[in-house]
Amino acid sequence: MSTTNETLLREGITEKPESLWSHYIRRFRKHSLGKIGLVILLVLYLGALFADFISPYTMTWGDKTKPYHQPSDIQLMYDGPQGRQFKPFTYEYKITNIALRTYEPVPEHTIRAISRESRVGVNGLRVVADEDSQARRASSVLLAVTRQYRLGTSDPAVSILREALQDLEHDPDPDARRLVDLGPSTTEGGQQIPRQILLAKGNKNFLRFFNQGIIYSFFGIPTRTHLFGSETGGYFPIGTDATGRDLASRLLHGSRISLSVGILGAMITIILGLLIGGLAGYFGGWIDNILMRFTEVLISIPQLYLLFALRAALPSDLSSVQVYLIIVLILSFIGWSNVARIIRGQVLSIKNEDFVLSARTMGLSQFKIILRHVLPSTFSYVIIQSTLSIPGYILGESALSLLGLGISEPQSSWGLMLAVGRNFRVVRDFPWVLIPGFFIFLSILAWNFFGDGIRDALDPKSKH
């Protein structure tokens, strides 16, 4: 019985009539590359949505002492006071050659001090004291903390920190930790802000899930919880950039712009193409002549130069949000012309179909005929065109940012991150800076796979 049902279902014969969308979904599920593209896109867009939580740090957080830090090597087994155990960690590194950006692990007797800021967006203090003597290590930490919080030598917080340092130094655990509360500070507005310093002994940064790290705002809620990372920092999954910012965190945050610009650009392009192409095709005459001549003029202009000219004509002192919206509009303004020409051709044939003539005979207004009968008949093409045009917008944004005409610092986008690749020495010595290029390639490939799957699902002549 089940074999018979499967045979009927395979041949599209079922007891219950199949809806059109169920038919499309069933055909899409047979397209292997389309499903692979959909899974990749879901992973990428979920990563962009939850970038704050997944990232080890915030987008702007950086350690200026670690420019072009190599990707961290994770050690899985830890030999501690309780014997050998599974406890992943990375070594803390310090720069040994500023010109070549070479690093080596710090000594085991190192003391690190990491401030735990309570305000979102504040780049906290991080001190690595690797001097040989206990007194000099304590002096380095005290000096840095007093400068950070502008403490006097008689401030009670200094005494608290000094006692905590002595206690940590005498702890038999070579990787001991202390969270020191220095008491609140008062801002100029009278607000009380807590001050906490995490003291870490040794040269290891222990990794764990749901790490309590840099504070950030997650959908408006301040929190310190990151999916994976180290509370002492020093963990860079794919390295750092020229200013010591974590590339993985910037990659995730940059995906929001690089991935969303394609969807927004495609939506605006399709709306413009439907509107202009639909009007030209349905009404014809002088409306068709004016709209199509304007479209042909736009198509005849080299798009790359038009892109640069439009961006250069706008003010340079715009905010990141304004630049983002402008890029979307520029890309959409360039891309709608081809869509409008194809929509016009489809509308020219659709407007003479029987169902459109029947609607006219029944007295429907031309506006309703266009919206309810003509344009919906072009939606299969619109859906396919949308999925296949999104990669072009992703590449367009990347090209603008790469050339310095798109998203600007401190914001992040994949194209902006690739801008350092213009220097061949950087690419040769620090190849991890090209990782954003792989994600551009992956997203474009996924959108093309997904678009092919949609096209085959909607095409009645397809073998799927």
Contents of the next structure:
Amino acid sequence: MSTTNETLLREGITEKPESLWSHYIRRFRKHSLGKIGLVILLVLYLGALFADFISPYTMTWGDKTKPYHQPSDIQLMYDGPQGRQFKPFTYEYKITNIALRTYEPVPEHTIRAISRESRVGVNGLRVVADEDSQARRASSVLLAVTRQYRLGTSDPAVSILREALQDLEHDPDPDARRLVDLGPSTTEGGQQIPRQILLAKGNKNFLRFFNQGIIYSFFGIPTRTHLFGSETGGYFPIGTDATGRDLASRLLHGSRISLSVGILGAMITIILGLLIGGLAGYFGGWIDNILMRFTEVLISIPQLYLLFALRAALPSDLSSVQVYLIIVLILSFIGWSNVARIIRGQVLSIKNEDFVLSARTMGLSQFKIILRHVLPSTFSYVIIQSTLSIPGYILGESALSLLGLGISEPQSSWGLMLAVGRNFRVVRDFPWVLIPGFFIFLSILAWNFFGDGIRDALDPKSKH
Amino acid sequence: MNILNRIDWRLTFILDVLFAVFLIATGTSWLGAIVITEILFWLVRLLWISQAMLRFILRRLLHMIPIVLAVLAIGFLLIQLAPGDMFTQMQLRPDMNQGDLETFRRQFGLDQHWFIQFVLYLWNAIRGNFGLSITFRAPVFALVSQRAFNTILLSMTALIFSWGMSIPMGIIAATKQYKWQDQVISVFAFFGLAIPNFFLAFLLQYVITTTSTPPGTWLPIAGMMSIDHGSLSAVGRFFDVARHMILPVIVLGTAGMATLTRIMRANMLDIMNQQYIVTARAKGQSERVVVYRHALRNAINPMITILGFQIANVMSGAALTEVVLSWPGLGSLILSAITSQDLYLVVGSLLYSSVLLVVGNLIADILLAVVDPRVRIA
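Next block: the form predicted together with its partner chain, after the form predicted on its own:
What follows is the whole complex; the chain from before opens it.
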């Protein structure tokens, strides 16, 4: 009774009573784990949205000379010509034993040549010339560049490059950089393509924000600005995979698939569950009987086996978009039965309430009664159920991709990245391939926390 | 009833042995014979012990029939849906016996109308004939039932493990609410809930391989038996399998343990606030007696309801764990069948696994009915 009095009092001093939504939000704010979950989820989903920009490279770009490169260790202080200063860098590593994949930093006198491609999707050139003599280094760089661009020995570009190399070698700065413009070249299509080569002396990759790196298409606009990285490459925050692709970039791009499957799958499941559960509960009779017997059958098949069998019955030679959609559809086909059963139970009790009866006496059509009066009453359950079911979809996608039935190369997803973990020798020698697993774990944990918070906010009576 | 009362039901144990021997003599395997006789005779014994219970079980058995039939229909649908006939693939194999193919074609009526095919498929499936596996060139049923034993072994051990761990942990968390023991267990439960089975398997494999010096590891990280399993004694074999089972059981049991611990803790807290606990304390009973005699028994009851869900989860989880840790069970069988497009094997394992699940749920329901008399009446 005291609460009614309070509201009356509040109305007296022109304060509005609290709305339902602000009530929910206020209660959610009290749930500290729920808030933590929400923050983690925001970070993860923003990362997925801006994956192109945040990742140091692109999803498919790889340096084939660096399979299973270990995560780069960042040196913060740099002893340059201007003395010791704060300038983070990592050393350029080179593979020294191909069988054991051991890496060592290249010597200080190394010259590197990195091409700057102006077209999206073209794999650039990377030359690491660590020979002892200056002439040998110059010739190995020149050889690689002339091969890459199919230049003749008399081409003016060659002499430009040779002069730039000479100039670089005589630079007193041990970590000098030169951006050499070789002039445009013409492709088969008649397009003019600028050719630029970055020459770098020394064995350090300097890191910086808004780095100009591999070109990519950001929402349709070609750009080469990445949030963080090194313009000379060679920086791998969490190492590389078997073909030298940067794991951090693949992790970020993979999160798009892994994280969106959950939301999309839960949405389809809820729509199916509402529709079928609502129909069965409202109409009852034979519709109810048929639908509920069908859900019983679905529930009595172990989910993963059903997942496997459905995937087996569908063709395997599909494009990546089709595979993605099929995974979402299969997962939601398996998931809806539980939702439908519970919605049915709720609808059964709601349809005998007075407000439904009065809607019927006012002559509202059956369809509108279900849509406007019965289903909205199940709203809080639907919200709770969908947030709590998302981890299951994330797990389902990772499991399918892990076993080679889901997303396939060159696309990326967290489960697919973990698939190499099935070989325990890889895990033993290169444990950083397990990092995607931590992200699966983190996202599931965050969704669980968030779901708990939502449940406590929307349904304080529930026992869990 | 009068006749029944005059005979002591304990005498049926003699018939038990006779029937089992008869079954073994007529060609059933000893394990199957014991299972069949025990089920049959316990159903008969229920006539003496509790007729309400018998009616409940029979009703549940009747409910199972349409479900199994529908699962069969789904399996048949999957076979029909898949692109192409499996025959083309079979006939291309030079090492395939063409006579076998003919019997197979006749058994399943593959050249006839789909309706007749379905009836034939049902008829064969009921008799335990799920067709022929292309890759293994053996009857599907034999393959599947052989693997199913391993899956049941793994799932049951994992269930026992997770129950055995979660009940004490739930009690500790509830009696030491908000103390450090409770915090540790809650954190553990959250982590166990969120960590994917396969990822936990990889992590444990990593820990084991890096902490042991090659050659060999101090704990088997994959498979079910050592290479020299055949040459071991019976006891040695048992311990060999047990050692191999440690890792998969931990991987599979963790998720269930986390959920159960949370539920057990909530139940215990609920019960500990009841009036009769206050009464027990007021009588001056020791905390031990209050917790273990008065609270625990009532807190465990709702857990049995969860057993049904738990079985479904464990079966699914077992499939993934089996594949990742190469445990030769149903899950790894169905996966290898999928990759080799061996559809009859896929559907066979699907059917077998769902029968296992339905039977598991039946056992859970019977347990619930034993514990809670309200279920039998409803």
